[in-house]
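What follows is one chain in structure tokens, specifically the form predicted on its own.
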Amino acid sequence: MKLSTRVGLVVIAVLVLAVTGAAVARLAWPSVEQPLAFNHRLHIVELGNTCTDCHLYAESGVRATIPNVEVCSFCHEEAQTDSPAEAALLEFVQAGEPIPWKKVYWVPEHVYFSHRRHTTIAGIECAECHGVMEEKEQPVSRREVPLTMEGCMDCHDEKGASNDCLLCHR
């Protein structure tokens, strides 16, 4: 085989690895361990809650909020079941201590993101970014979509939204 052919094959192999590696890296978001075993399926399917019952500002605010003990105590002032997960929650509620949820979704300080703009104005369903919560029996521990500039721009392109830098970068 000629040297130029071998060099060409090496270049192609490197490009394939770079593209494949980027795709794999996108799927390999870091996972966090949450303090409570929260079951979204139970709360949505069996109990009939909606996203905004717990994530109070998902449709009206810049941030959706992660439920705090005050939100949880609306239903869990006392035990509803004999679940160990609920018993752990009640410890936080009864002590009035914040639940140390770990953030999974966030953007850098210089990036402006509004839930209201995406949910209420653009009509994007929660599942598009967060996955089908009705199927999740474990707490959210990993992102479903890439929160990168490229990921956001790709989504904006797909939705026909502007990619003007000044809309998101402040």
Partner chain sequence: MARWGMVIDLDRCNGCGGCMAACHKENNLAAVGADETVGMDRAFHWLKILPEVSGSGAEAEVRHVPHMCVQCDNPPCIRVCPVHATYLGEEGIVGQVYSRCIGCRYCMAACPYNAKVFNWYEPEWPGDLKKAANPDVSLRPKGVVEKCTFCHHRVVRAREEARAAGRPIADGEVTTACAETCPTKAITFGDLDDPDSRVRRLSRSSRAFRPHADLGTEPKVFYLAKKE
Second form
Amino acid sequence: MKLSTRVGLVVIAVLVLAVTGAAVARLAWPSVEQPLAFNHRLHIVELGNTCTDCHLYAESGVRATIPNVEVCSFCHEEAQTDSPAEAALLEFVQAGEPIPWKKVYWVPEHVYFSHRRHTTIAGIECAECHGVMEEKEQPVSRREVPLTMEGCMDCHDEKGASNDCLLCHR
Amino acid sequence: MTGAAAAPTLEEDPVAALAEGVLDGSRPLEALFVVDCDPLHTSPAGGLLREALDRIPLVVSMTPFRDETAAAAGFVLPSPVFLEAWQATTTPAGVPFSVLGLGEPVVDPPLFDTRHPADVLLELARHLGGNSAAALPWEGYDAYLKHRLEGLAVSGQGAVISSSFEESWVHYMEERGWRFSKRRDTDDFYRELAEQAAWWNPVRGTGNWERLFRTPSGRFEFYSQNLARRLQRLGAGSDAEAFSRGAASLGLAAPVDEACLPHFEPPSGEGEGDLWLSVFRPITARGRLGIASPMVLEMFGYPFLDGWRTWAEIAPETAHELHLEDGDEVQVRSERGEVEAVVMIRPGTSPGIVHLPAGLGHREHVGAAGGIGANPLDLVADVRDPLSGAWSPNATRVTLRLLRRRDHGGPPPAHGGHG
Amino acid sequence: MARWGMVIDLDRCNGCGGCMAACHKENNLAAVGADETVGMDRAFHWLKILPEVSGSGAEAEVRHVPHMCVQCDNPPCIRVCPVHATYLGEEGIVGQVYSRCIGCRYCMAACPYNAKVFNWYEPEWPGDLKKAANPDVSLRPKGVVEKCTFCHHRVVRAREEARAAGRPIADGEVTTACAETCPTKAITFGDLDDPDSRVRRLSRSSRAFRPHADLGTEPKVFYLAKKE
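Structure of the form predicted together with the partner chain, please, following the form predicted on its own?
Next comes the full complex, this chain leading.
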């Protein structure tokens, strides 16, 4: 094998590793198993709910919320279908026990993130960071879109928002 | 030390009078309710009161904090802090017109299992029945407040402060020129007041001059009418001679003419020691919440960047005389006791005086403040101000003794000790 | 773009300490406790009030100088930071990124104003105090340096409100916790580049001076004091 070929192969190998590494890193967010088989598509597309009907404070607060029995029981006080998923939910509702959802999206403690600033003020769609939920029939078990500092900064650059460190690290 | 033998005073120190009355049997008490204060810690007569509490069968402390008085009480009924309760305040001293503030509880229900002292007393009255129940018929503290505000609502005077300045201004103009007497519905008034938090009446109503000018001359008199009347009564009469007799019987040092004006009454303190003690309360130690929080403890002595301990402010001249330096640890001793403090040399302070801050030295664990620093009131001698009867916090002789030099331990150098 | 600055009128300051308390509360400063404060001279404040005495005896005059990070335009601290944890922001605020800080304390040594403090131990929040923390400001871990941020989070919040209402930030709309609390209105905060701002006018007063201006640090905190 010629030296140039060998160098070429090494370069290719490095590239492949880098690309797959990045892909793996993207997928490497731990996949979790949710306690209930929640169907986003059903709730959004077929029943016509919007994100903030259940994820309260996503437009008005610093932190958005993951709906729990208090919110679910607005509609699900009694069985409305014969779905086993709903039956499982009703067990929680009737017992008054919180559903042990596993958190999928979070930012580290040293990052300040305000939902209101991004949704209401900047007008960014939920899907940009959380993926297209209209198509999801299975519960969210991993991040649809990776949350990385690089991603945040790229988006800030694109949208002309400041990348001053103190904005997020305070 | 019982103060019964002390020189006569015009007024009585309320804490000392209560304690002395109990101790000498002249005013036996069956029950004492201590509401939202800690006299064992904040009064120089706290030591007397501590003795007296043992002779009162029922002592109840209503306080948000586990303070010294609560620790000595038979029952502690936890009360809410100011953010958790209705509160009303009236015109503070120095404001030349009437204002009234009404505060709604912002944390409702309270974080902990507490009850407002007024609610407790109202319920006690209900259970007592008879006259007590008839005199205190309100269901709760807010109902009582509403009742007290009824007169204000009906009178139509003043205005609830509104978010738009104009509204108040128009009302102000109305008050000056055109007079509309607006009788207001009490419920509406109360609701509006609770929302806007304050009422004011920038113009003093005319027509009650008789009440305002109850002076002998019927004009402005620039001395204390109250003191003059009391001194006359003491001299058993109602003329100038009775006044002089009264003033003389108290042994006032000030000329008679000055007795009813703000004046300097030199302390009559006796005892050993070549320095005067001056106790002051720093801004960080005022209020009930303050000293319980570690944050405030940290800035207790903020002008010196040094919290968490009691300091002794002395003038550079005094420090020079006593061979003391900034940061030296000293013992301040009076006839009544001794405390430890750190020397802080303050230019501008009068020589010959030791200033000690009050606020620390809690015997009980009040927030983070338990066992930190010293309470200089422990030093204060039983010398009463002839007029107010207050334990004079500036009439105590003390000595300073060096305990430790700053930065290095070991025995103090031979020339360092004094007194 | 704004260039934030502050003017402190020393003839108005009476040394009450309100600014200090407000700063502690606003910025979640932990209490480090008696052992460190007293025993080791590690008093932990972003804003201190320094007494300044002139004259002696009965003629002594005491002046109180509220003192915090002066937000230099040419900050010595950022040059020595090996990890770019402290930097000069685009609006002139010297930032300290806690998650980057490795706790070497070079910046503290470089700062001629002694404006930075170090978390020697894990800050403690006894009882319910953590619940009372300002959610806009983080709770710092141990081993990082911190300092006054000119209440940067308030600037961000004001800009957010202005943007939501579709208008520029008005003069006086952003103010720091210390300035807001000051009962004598000794502290003024604002945009030094805004030709109509109060802070700009005051900073050009004949009474104005900057602390250690001779060092070339270009501080953005100005003091006002009567001329001798």
